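Take a look at this single chain in structure tokens; it is the form predicted on its own.
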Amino acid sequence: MRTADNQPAKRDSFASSFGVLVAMAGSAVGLGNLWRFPYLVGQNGGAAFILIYLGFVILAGLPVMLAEFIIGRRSQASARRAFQVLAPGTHWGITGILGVICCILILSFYSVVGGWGIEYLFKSVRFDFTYGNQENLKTLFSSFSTSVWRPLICHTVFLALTAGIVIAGVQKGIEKFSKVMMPLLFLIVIGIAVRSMTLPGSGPGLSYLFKPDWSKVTSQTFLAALGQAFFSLSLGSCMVITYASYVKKDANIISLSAQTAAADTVFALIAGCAIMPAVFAFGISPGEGPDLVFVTLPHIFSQMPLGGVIAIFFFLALLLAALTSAISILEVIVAFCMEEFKMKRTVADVLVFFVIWVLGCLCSLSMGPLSSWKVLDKNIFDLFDFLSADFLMLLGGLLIVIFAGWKLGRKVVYDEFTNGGTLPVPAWMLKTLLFLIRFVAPAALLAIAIFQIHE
């Protein structure tokens, strides 16, 4: 938004470097790190699957994140806006609109997974994992999910705690509540981990996780990899310009970026540790899919000693990595509407929740009675799903990264990095990041693409 004189109109920003850094984390860690991350890393050979993400975190999704933080931080401006204000009288803002719809997709769901989150901390808090068996608790968790009435009211409740954080503004909702709920949320994980680490028979799932056993790797351990990289560290949907167009300009955004990703990578590592381990004591196989969390886990925690009570850790840092990344999706949304159409933050929240609410009920009641309901032969929640990370994301991501790397040029980026060169930034560094960002990303992102395509 900018007022008669072309100056940026006061907007809302961050207050402290820890509150950008620990919102933006949040951002990143979500449901990717306690969910996705493990069950990657048992399907495709454990290390060496790790190393190379790690690798491809630095490559690909390192420059990304710069990218998009040039952006955001330069315009000072939402997803839409952001290209509006820096290429005016181009096209280049369709890019922030596909963001916002790729925001819109990915939430509808992701509240559904969230409400599912609530339901099992529920569950946890009622001991009901203390009893049953594998087969069981799979039978409970399918019967949940494709039910109709309890995920929907799970759905709205996660809706309802993201919109009334994000209503508060950026300093009063969500600085404050990431700053409480990062931290707290690392210190579950490490607890947890500490305690899958000293069960019985352990040992295997360590070295699993960190001995490399380079010969299970294959063309689809490093396609899985690059993929988990750019999509953990919610890339390519204006997440981050969104953030970094509250970041003041003093701010050093190549440290941002640099501990941002680091702390996403040491979250999912952590998560790896608290999953593995337990998953080998307990004898059951590493690759079990996106069932570990809903069923896998529950079995090992009706097992282990203090199960119960390290069940109802899990499943709140599960909540609390949902919602951190939940307020960051609608914020998206909700800076596009206040900026875009004049609306004031309470206006614009309440909206883009009832749009939200309505979409995921229907992604929900798809797992149920609109299963039925199919495009490309996909279900609303699946086809949701595809059409944000295999298709919206990819495509944002490549934008973003040719927007920032030869639209604005090498002089706007360096201008940046070095806070208008105020900051001692190496020639080296400089040219090297801006190299990622020309070629290396791009190249990364179009063979995700081309991958997905011949999939």
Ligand code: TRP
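Residue numbers count along the first chain shown, from 1. If you're wondering where the values come from, they're calculated on a predicted model, not measured in any experiment. If you superpose the two forms and keep the largest set of C-alpha atoms that fall within 1.5 Å, you have the rigid core. Compared with the form predicted together with tryptophan:
- Once the cores line up, the CA of Lys211 ends up 2 angstroms or more apart between these two forms.
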Given for the second form:
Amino acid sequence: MRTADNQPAKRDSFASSFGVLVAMAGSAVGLGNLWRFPYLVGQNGGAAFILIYLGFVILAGLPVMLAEFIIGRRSQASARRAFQVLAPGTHWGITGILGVICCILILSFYSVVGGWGIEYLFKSVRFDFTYGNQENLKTLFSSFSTSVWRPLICHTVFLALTAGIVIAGVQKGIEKFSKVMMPLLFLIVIGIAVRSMTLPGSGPGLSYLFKPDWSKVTSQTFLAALGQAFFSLSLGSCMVITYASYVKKDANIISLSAQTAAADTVFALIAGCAIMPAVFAFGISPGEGPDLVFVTLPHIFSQMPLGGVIAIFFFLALLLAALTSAISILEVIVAFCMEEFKMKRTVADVLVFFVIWVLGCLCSLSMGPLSSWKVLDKNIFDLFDFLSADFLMLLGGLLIVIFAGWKLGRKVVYDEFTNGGTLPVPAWMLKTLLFLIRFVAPAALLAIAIFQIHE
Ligand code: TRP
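Shown: the form predicted on its own; wanted: the form predicted together with tryptophan:
Then the entire complex follows, led off by the chain already shown.
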């Protein structure tokens, strides 16, 4: 059944505000927090990086999230159509298409890393790390990630789990799954943080996290911090637009955005407290890079009292965090196909599964047999990561704040923030947020872009 303007008559929606919050937090909290954040902190000077990161979350992340919320909730439509509903007859829909492309690239490599999580969960259940030292755990990881079959099988399982949740729909799939998994995830990571911080010799790890060392900060640090803020909050790729399109008209957009950003940031800090103190307690250098989670941590688990059990919980957390994020990325693409090509959810879900599966296989093989296929001097995996996280998300974010701040304009923004005047939001807050959306976020994004081109 369709209404006069050809909108599907019944759109799925989230059942409650709590449901929206856990789904949004589920999207935000992911490999970005457990895998990317700790190693970036390690490479970029600890607390100094964290402070710059927090600055970007507030000055660029929050405004983009608010802008996406406004666009999604007001239009009640998926990535491209959202822009067309709000600005008919313009080319703004391209922003939505860029978002969908960005999500396709992200999910392709995300699913591969999610698959590694599955493999490592199995390894930890079999207590495979018990006798490992740093060298043979490094070999274990590189021989696994560069091999052909096992990573492909794990990627397939991870993507199938993701597609299995999304096929059940927004309320019965995404919301239900996130409601159970997110509280569990927080509990596990808090537990690991307590264990890590009570290890003898963990003190220097904590001061590394909370005492800034500005000497490691370079222009690259700023780019890394901004990219990480966008990646971690799932911004600039129409993810928030898509989820917000399932949010009811009486929900409070400002508090949902603030709570999501806060939950994600707090989780990243807890993950830091779970990892850094242990890294220091065992005398390992914090700047290990992307291998941190798959080599250094198993090494630490092998030496820590109760480490074998902690390893199981850690990789379980990694997998859950990755799944609740992957479903949000997949939902952007599936919702797009459903609305643009009038597909049923099942058909769209299966179709997108196959496309991402093929691209993910290429990403996975680019670690091993296809490592000589290079574009811009990067293998396929790194290319997808670079194009999405360092380019499309930032471009998308810029277009989105400009659209909300200048094209939709003050009246619409205030109207969405106050739900048509029914929510008592103080005037100074409205003005400040609009200022962030109109000036501060675009300036930060442009400055970083110019900086990067100059390098
Ligand atoms: N935020 C997630 C993480 O930290 C990743 C993610 C989920 C994402 N949805 C997204 C990234 C959409 C970009 C766009 O792991």
